[in-house]
Each structure stands twice: as C-alpha cells, then as structure tokens.
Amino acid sequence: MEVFLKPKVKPLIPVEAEVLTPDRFAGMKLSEIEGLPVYVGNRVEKLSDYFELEGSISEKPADQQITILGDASRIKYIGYGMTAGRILVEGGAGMHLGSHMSGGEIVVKGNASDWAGAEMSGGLISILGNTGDLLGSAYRGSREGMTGGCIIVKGNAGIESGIFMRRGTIVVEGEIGSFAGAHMNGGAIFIFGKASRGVGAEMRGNGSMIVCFKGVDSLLPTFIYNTIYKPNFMRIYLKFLFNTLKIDKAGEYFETPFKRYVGDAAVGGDGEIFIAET
C-alpha cells in the first residue's frame, strides 16, 4: 500500500510534521490523513495545508509505504521514530529525518539536513546525495547517540557523526567532517572519503571502529599505532558492505592492509581506527 505526498508550496518556515511515519499513517482514512496536525512556528496547521495526498492505506505499518514526490527540505522530522514500513523522499529532506527510528526504511534521493538518524536505534536509513552534520548522533545533553541500525550516505558528511554512538553502522562514501565518532562507545563508522580533524575524539569502548579509507587530516596523538596487517574480519565487513548494502567502494579494499590505532587514551579508551593503507 503507498501513500504519495505531493508538496504545494515551499515553505518560508521549516514544517515539523512528526506525523510523515507508516506508524501513524496505518488504519487512518486518507481524510484523517489530510487533517493530521504539523507545527510552523506558534502554529499549529494541518498536513493537506503543505501536500496533495493520494494513494491506498494499510492496515500495518510494515505494508505502507509513503511517498513524497518533490523537495521535502523545509519538512523536518520525516519518519521521526517509525518502527515499521519504507519512506521515500523523491528530492531533499529537512532537519531531524529518521531520529528515533528503530526499524523500517528510508531512501533520499536527494540531500539531507543536520540530524539525520539522530539517536535512531533500528532500521535503515539511505541518503544518495550529501547530508548535514551531527548524522546519527546523540542530541544535546543525551550521552547516547545511535544505538543500532544502519545509516549509508552517498555523498558527504558534516560535523560530528555518530558522536556518543553505541551500536549500530555509519558508511559515508565521500568525504566527513571533523569530530566523526567523538566519544563512541561501540559500532562502525566507514568512512571511504577522506577525514577531517578530530576523528574519534574520547572514544572509549572495546568494539568501537572508524575505518577511513583515504586517511584522515590530522589523527589525534592520543591515538597509539599498534601494527599495520589484513584483518580477516575486515574483509567480513566489507563484503557484508559489497554485497548486502550495494556499497561498490568496499570491494576495492577486500586485499588492503590496514594501519591499526588504538585509544582514545586521553581518557582510557580502547576503540580502534582503522586506515588504509594505499
């Protein structure tokens, strides 16, 4: 069952509409779909106020996908903590896509703004053209990032992903900004563009990874060179990129050997960052 969503106009002010999830679509009338409340500003408005609405309902959320056929950049909270179902934002998507998701999928076929996965803890989330920054990362005063799921942007990264990240996958295939994974606790981070300043700032936990594929700006020096070698988990991980996320970049390094870091020892940590060795 698809939903599609046809924008209006472009809005002068962002449109918070928390209500754009499979979750909240499933079971309603396209009707009650139409009068569901977004907030622009002090207002609180209605979501046909901003779409056209046409298409069938599902009873579940797994079965209904939403379809936003236009720039959705000036939308923020796009499938804001959706378990189930697809998204699919045909051109930009705005402020906060996906934060709190824990399972489901979202594609963006355009660009992303700040916050992307923000805290997210389940599911999937694929943007093909650049996002912002603090991508899949703990909002402010919270000390727990993503948590799980996995999130993959084509083109290029801001500030500070994945910081204060717990489980879970970041791929970025171009290039990121600096503070990528500071105070990582656990997950993944690839990284197959180069890397800015700063990359795993106060990173603490044993199973916490940044891999960089084209090195890194300027590797902090509380970062200890351990060895240089071919890990054979590596090659697991990117295979799993290769073949089940469509990641082409990763078979390119199936036989690299990689220089392994280890720290953050500024504050005791013992995650590691991986760099390729081209």
Contents of the next structure:
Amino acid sequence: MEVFLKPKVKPLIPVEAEVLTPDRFAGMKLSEIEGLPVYVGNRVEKLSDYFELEGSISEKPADQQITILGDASRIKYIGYGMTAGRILVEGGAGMHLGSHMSGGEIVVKGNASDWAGAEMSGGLISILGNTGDLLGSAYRGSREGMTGGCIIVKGNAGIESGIFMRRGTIVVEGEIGSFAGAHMNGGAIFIFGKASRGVGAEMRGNGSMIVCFKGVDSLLPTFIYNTIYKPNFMRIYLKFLFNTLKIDKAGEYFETPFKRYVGDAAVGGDGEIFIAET
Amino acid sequence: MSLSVNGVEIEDTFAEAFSMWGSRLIITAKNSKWANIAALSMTGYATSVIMCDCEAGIEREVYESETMDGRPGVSVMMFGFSRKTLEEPMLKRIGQCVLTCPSTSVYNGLSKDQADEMLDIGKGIRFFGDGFQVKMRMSDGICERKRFWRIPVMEGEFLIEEKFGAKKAVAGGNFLIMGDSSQTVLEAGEKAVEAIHKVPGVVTPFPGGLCRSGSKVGSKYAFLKASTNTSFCPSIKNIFQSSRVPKNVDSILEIVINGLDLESVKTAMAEGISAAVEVKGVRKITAVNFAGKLGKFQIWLKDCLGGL
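Would you generate the structure of this protein in the form predicted together with the partner chain, following the form predicted alone above?
Let us now look at the entire complex, which starts with that chain.
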C-alpha cells in the first residue's frame, strides 16, 4: 500500500520528521498520520503543516510505501529507525536520512544531506544523486557506526564516510571525500571514483575493506603494500555489485588486478585497502 | 510377482537404504580441468562407509553462469552417518584436497532453507590462515548475509564459504545388473550411471558409479566386518548353496546411489534400471537388502519403475 506526501512549503528551518517511517504509519488512519508531531526549532508542529497526504495505509510496515512527491531536502530524519517497508523520495532528502534504520528500503532520487544511514544496522538506502558528509558514520562520541545494511550512492559522497563502520556495505559510484572509512572495524566500502586523502585512517581490521577503483589521493604511509593479484573474492563482490545491486561500473573490473595494502599500522590494524591497477 | 521391462526380469524385491547425513559443496576453479581435479581428489577413497570415513561422489559439472564467482565448477556430495562423521571428513578432505589444489574456491551447495543444519566448515578451515585469515561478509541489507573466509596461501588466496548445509539424506539405494557376460553388464552399467547422473541430488560413490564386489555383512573370519556377497558371485553359483545367480547369468554389477532425499534416489534407480535393460544380454535386475533389518528405507523396484 502506498501513501503520498506532497510538500506544501520549503521550510526555512529544517523540520525534524522522524515520524516519516512505515513503522509509524502502519495501522493508522490518514487523519491520525496528519496529526503526527514534527519538530521545527523549539516548536512542535503537525506533519500536515508541511505535507498534503493521500493514499492507503497498510496494517504492516513491510507492506507500506511512503512516497514523497517533491523536494524534502529540509526534512531531517526521514526513515529514522525504520525496520521494514519502503520510502521513495522523488527529490532531495535532508540530514540523517535512514539513520538507525534496521530494515526496509529508502530510495532518494535527488541528493541527500549529511549523516545519511548513520549508525544503520540493516536495510538498503539508494541515493541517486550526491550525498553530504558522514555517510553511514558513527555519531560523535559513538564507537560504532554502520553495523549492517547497504548504502548505494550514484553520485559523490562527502568527507568522513563510513567512519567507525563495523559491518555492512557502502558503494559510492562517484568520488568520495577525505577520511573515508576512518576508524573502520569491519564492513566494506567500494569507491568507483577517486578517493580523497586519509582513506582508512586508523582502520582496525575485523574484515574491514576499502576498494578504490580510480586510485587514492596520497594513501597513508601506514598502509603496507603486499602484492598485486586477482583475488577470487573480488570477483564475487563485483558480481554481487553488478547483479544484485545493479552497479554497472562493477562489470568493468571482473578481470582487473588489485594492489593489496594492509593497515592502518599506526594502530596495529589489519584492515585492507585494494586499489585497482587499471 | 516379478515384472518384465524390455524382456528383462525385474525381481519383485527392494533395495534397503538407510539414513545418513548429506551435504553438497560447489568447487570452482580457473577452469573445469582444475575443478574436476579437486573434486576427484576430494571424492577419492570415499566409496563406502564400510571402510572409508565417508561416502562421496561428483553430482555434476556446474556451468560458469551457475556459480557464485562465475567460474566453472563441480558439485560434490558427501555423506556420513552423523553430523559429526560428516563434518570431520569434510574438513579433512577440503583441507587436503581442495585447499591444496591451485585456483580453487569452495561454496555451500545446500542453502539454509534446504538444510537441516548448517556446519561450520569454512569457520574450521580458516585456522590454516594462522591468524592472517580474513572474514568476508556480503549483504544487500535486505537478504541474508553471506559469510566467507579468505585464507592466504602460497599461490594467492583460498576462499571458502563459512557454513555448509547438511541434511538427513538417503544412502544405499541400489540395484544389481545381471547379464550374460562381464562385457554386457559393464556396458549396461555405464549406460545406467549416465542416466542416473541426469537426476539432480544423487551421486554414485563407487568407481565410475559401479561396484563389482558387492558385500554382505560379516564373514567367516571374525576380524572382517564385511565380505564378498556370495549369493551373487557367478563363479561359485553352483557350489554355494544359497546362490541367487540365475543359470543364464555369468556376471553382475551393483550400482549404489546416495541422494539428498528418498524421491531423488527412487528416480535415479528407475532411470538407471530403464537404461540398463536396453542393453542386449542383460537378464535380470534385482536389488540388495537385508530383509529389512539394516535400513530404514525399503525401495521396491516395481515402485520405482512405476514412477517413471
């Protein structure tokens, strides 16, 4: 079942709308949903102050799709903590998109702002445009960022993406800002564009891996080069990216050799950075 | 009452099969030559649990399009009497025969939905990495996560899936091809095995799928737990009192079939028998049983053929 939210205004102050989840909508009446609280500065307002709602509501979150028909780049926390169902944003999305989500799917056709997928533990986020900083990262003070799930960014990603990542997958088809995967302790980041400096800084290990297909701006000297090879596991990952996640660019690298670096030696880590030798 | 197919008598009897734990694994390699070398090595000396640590066989070759890494592969099935007696030989045989074989990787061939239990095979093999093994998890965030282990080896890296499915399976499905000469039964046996291998979910663990020395339980020698199946030895048919070899039969071959479920074994037996009776000189088809004392499953030959 699908419910449509048409933005009424573009708010000057960002609206915190963590109620925008299939979990919260499921089993409610439209009139009840319209009255759900959103936070604007120090005021509590209603969802209907910012959106016109129509459509049908499911009893179960898994059967519910929420479609935002327009730009929501000033709407924060879309899909916050969702466990199931689907959210489609026709335009852009604000900060904290899908943060703490554990299941379901979010698709953003425009750009997404900072902290998208922060500390998420499951589910899939697809951002067809660019995203801001701290994609799939840990919140300040937290030791664990993303602990599961998958984020796909078709465009570029900002700085400090995937910091303190513990598990899960991040795919950035464009370029990525500095310090991607810093403090990473598990999980995989695939960067199809150029990776900026500081990639993997203080990376620990636990199977953590960053794959750079278009090179890195000054790899940290604390990553130790080991070999160049065509590991079979990479074929599996690339096939998975190509077939399951529909990342067409992955198909170009099936037979590509990769340089393997291990680090960050500065913290005794045994994480891996693979750089495609094209 | 016996029936006749293509003029060959099918005795009204049953094959006595028993319950074992079975597993399926997919070995891939740079090309099918090396996948087959690994599979043959791994399934060697695994004909019967009478003397071997497990029973194993090659199910079929697997196309590139079917494998996880897009390389050619071979599907291998292994059987043991219990979870433990399946797990141990799997670990040893993968460790000694597949891990050592250039370019190979090993994947689970029995998904969690199909399996009764998941065995920690890759998790066990990983220790060969001596601390340098790397775990690998793969997920789209929605479907179940797959886990692998990457082990550094002299050639490069060995990749193995963490868990392998195992389920209660059926072993010891069998039939005997009785013919007028060893040439006849060999030809019929080859055709039967070829037909059996078109059935998914079964293997024939004996050499080339054929066993020329079927055995019975026990022996006149106390130290031997199995000995030649005297009732079916043509060379003593007139001096062994309980011989079951017909007058017009001078050679017999046995085909033993293990499968992941009873239906697969029955289908394979039917396909095998149907192929065997096409060969001129085949006189009779029968099966081995122990009067129902040994195995849980009684697979009647006429029931099998009725299913075709």
